[in-house]
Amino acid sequence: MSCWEIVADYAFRSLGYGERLLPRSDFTLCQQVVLIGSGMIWNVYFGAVALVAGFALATLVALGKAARSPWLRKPSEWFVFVFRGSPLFIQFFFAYFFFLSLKQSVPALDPLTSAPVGAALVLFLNTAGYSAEIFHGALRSVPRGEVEAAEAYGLTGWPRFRRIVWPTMLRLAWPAYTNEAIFLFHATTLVFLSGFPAAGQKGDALYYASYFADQTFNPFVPYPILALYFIALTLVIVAIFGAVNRSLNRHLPAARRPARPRFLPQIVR
């Protein structure tokens, strides 16, 4: 079998296109290399739901958060300590059963207990807990002077917030929202490992490394393949992120470039 007729059967096996089995015998660096890459579907799209969700609740958190009113400060204070105090394996653990005894009093219930919906659901409330900590801090750092110009220029309530206050915490808070984007997108290797199940064996980038290295009893092979995905993904991420904080930070100055480095010395005074 080619390489092309491989990619033809397991590119989107994950989703359940394909070849229905999976390979028993005699397994090609092909073979593994597109089986992981296949399962980078589920990791990506657990990644980018968890993220743009998580992005809309983390900002009214953050804002419950630093609200005077403590019906809407302790609430938020307790969201994040739960979610950014207890493991995210743990998270995942408790949520599945807790989806099944849902199921089992309300049958309408029943996708909470998959993997796209529950686990989705688990990674979005805990990104949104650690990123609601993050946005509450820059909201704590935005300059008072700025918030005072705006009030002098007759902005209040709303529209100060939306023109202000909020592209003033994003631009503070991006480099580490951004930290925050490339662990979510890594923890989503951890679904498949806690007690959400892969139906039919279409499970995740890590699934199909572990049945490689099970297989052939060679971590060596299906480990590096699935780190150097990961390290792609980064890249991706970064590139995407670091495009948007330029953006945010394009009404600024450009930083002065250091002078270039002497590499002759002054012999003679």
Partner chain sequence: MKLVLATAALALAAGAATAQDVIRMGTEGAYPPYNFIDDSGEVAGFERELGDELCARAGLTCEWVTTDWDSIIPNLVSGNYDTIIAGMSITDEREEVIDFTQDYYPPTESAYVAASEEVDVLSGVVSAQTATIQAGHVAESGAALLEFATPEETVAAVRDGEADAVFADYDYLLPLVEASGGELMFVGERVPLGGGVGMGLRESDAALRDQFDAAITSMKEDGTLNALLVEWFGEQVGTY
The other form holds:
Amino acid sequence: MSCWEIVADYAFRSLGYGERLLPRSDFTLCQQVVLIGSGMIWNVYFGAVALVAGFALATLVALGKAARSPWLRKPSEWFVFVFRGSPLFIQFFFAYFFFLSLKQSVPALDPLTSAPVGAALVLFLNTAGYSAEIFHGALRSVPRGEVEAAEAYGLTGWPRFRRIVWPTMLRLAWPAYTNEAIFLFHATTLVFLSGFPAAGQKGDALYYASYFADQTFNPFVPYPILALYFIALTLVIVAIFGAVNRSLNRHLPAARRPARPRFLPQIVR
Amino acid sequence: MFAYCSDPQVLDGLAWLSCYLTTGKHMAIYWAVGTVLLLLAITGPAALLFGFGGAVAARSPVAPLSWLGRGYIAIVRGVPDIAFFLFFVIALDQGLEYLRHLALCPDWDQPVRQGSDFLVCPQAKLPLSSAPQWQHEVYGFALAVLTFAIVFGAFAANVLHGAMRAVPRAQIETAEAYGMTPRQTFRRIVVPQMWIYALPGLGNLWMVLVKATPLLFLLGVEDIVYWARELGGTKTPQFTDYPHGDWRMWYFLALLVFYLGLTRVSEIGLERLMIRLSRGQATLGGAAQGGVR
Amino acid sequence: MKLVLATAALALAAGAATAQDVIRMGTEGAYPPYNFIDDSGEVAGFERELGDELCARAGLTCEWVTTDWDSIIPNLVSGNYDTIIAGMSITDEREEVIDFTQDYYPPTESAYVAASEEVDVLSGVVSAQTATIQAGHVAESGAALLEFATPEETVAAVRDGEADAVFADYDYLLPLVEASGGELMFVGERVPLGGGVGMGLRESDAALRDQFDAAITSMKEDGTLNALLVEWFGEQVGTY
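Given the form predicted on its own, corresponding form predicted together with the partner chain:
Okay, now the whole complex, with that chain kicking things off.
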């Protein structure tokens, strides 16, 4: 079987298209590269969904933490503490148990115990917790002068937040947030390793890598392939976030643009 | 453990629980808590050492050294820790044994790789196969520490590299004006000054390290997650005096409390350290501390 | 003189493998009744008793180590222990990488367990442990396969209604079904999978394999193996 045929059979195997059965014998390098790559679809999906949704929630929670009212502040603080303070591994375990009991009482919540919905939800909450802490830190260091200048121009409330505070907060938080994004994508490999079941042998890159490691009894081929995929993915993330960073800082004179993270990395889990 | 535990079937309530929680198997999980704390205590400084080496290499004016440092940071940071753990420990073990093999058995004529077998001469085995079990366990633990230190060292290198650049230019220029060599400037000015800039990042890294310890079982160390799964699983009366249903939930709840507690203690400790280091320092205050609490 | 000769003969019989005087026995410790950790934290079960007896017969000093199932073969071939005695079925794929002794447990059967009699195991959702021969079988059978990391979770999935049935080794399921008080039951046909359970050894360790092989033969011949099988698996177990 040529490598192109393998690509045709297995490139979308992780989504359930193509050959129904995984290769069982005579494993080739091509099969491993194609199937592990197919699994990367899920890693990208989990990471992207959680990142986009988590961004919005993180902004809200960061504002909550900075709020004067304890009704907003306390729950936000606890949210961040629980999701930053416990291993994702354990969060997955509890989420799965919780979703199981939830769907017993509300049948409409059935999809929650499947990885594409349930695990994405956990990752979303997890990254929201970490990002909220980053945003909160950035919010505290928005220069007073900028806020005062905005007031002098008559900007208050929502317009002041949207046009002055929020962009500056993002600008300050961006390097640390880039790190968070990288680690979120790395954390997606935990989905099928613990907690959520893989249905119909549709799994992420780590699932297929460990499948091959189990079948060939040789961990030295599939895991390095997985590592290479992730190094490539990390480079892509860094490139995208770097482009956003440049656009966030486009108004600054070239010499003042921070070349390096001002904020020391907010690393994860 | 207690005298009344000899026949658990007749016990109930607290008496049963006190016996259940003190079985030899439960001692293993308490022991594992100690293992995790010990691992954290050793890995922290070890990762810092790797990080310092990586950061110094990365800013070295010697190009190959700089590439080595940058390559180490970029590659290890780019790979998910799980993927790394799954093959690195065995690779490390084989690598060490191979080096010993080359040194100790120069006239060994058989190939080291025979089919799928990895065979070094008996003297090169680590630890020797005649060694008692505790030596094997210590070796396994040391491999885990080394792996963690290499992975987290890459992150620490990144943080320290940033911190070294954050030391105000004016201080370095002043040192130069006093006639210090680059080496002296680095040792006397940059290194003492960088910690205040590095601490928020390193503190965060510590939190991450704490939360990576549930992956220890991937490295072959029987950690608290391994025992929580093992103890919490359904136990049928045939194989134990303490049969119970699926109690994993309760064991994981205990783990959750353990990790939240560890996080809280670390937060308080880091805050104190920050205040200590800030004493007499002209730092940017808010801006530098922004990322973390 | 006689005594010295006897010692020499024993040393010869023990062969090259006893250059290393302690044999490390690798097991999983999470697969009752084959092997599990008992209340006192020691490795116990059928394979513990069997292994100790085999070592005694072969004149070897043995030490037990537990390891994760996923890395049990890679750790053997890289020399972290000398044997695998962990309820491992003899399969062609494994034979390519490691050597097996003769089987000490007759070809095993796997079975389906469900929470109700009506479950159709060929079209429903069937849970199995990730990357086991059972998972491979379910994938081929046409049922919708749901894979979990541990055997515990595969059974829990049936209790929770996540899966219609679980497909696993019969001897693993039997105590669970008996203890469930009618909640769980065997359904469908039992399926013979694998070629019996044997001890796994490195391919380069032929001398050690022959020693264990001889010990297993002697246990089969004098009936002690059968007695051990009945003790741990009940009367209906296949014997030699």
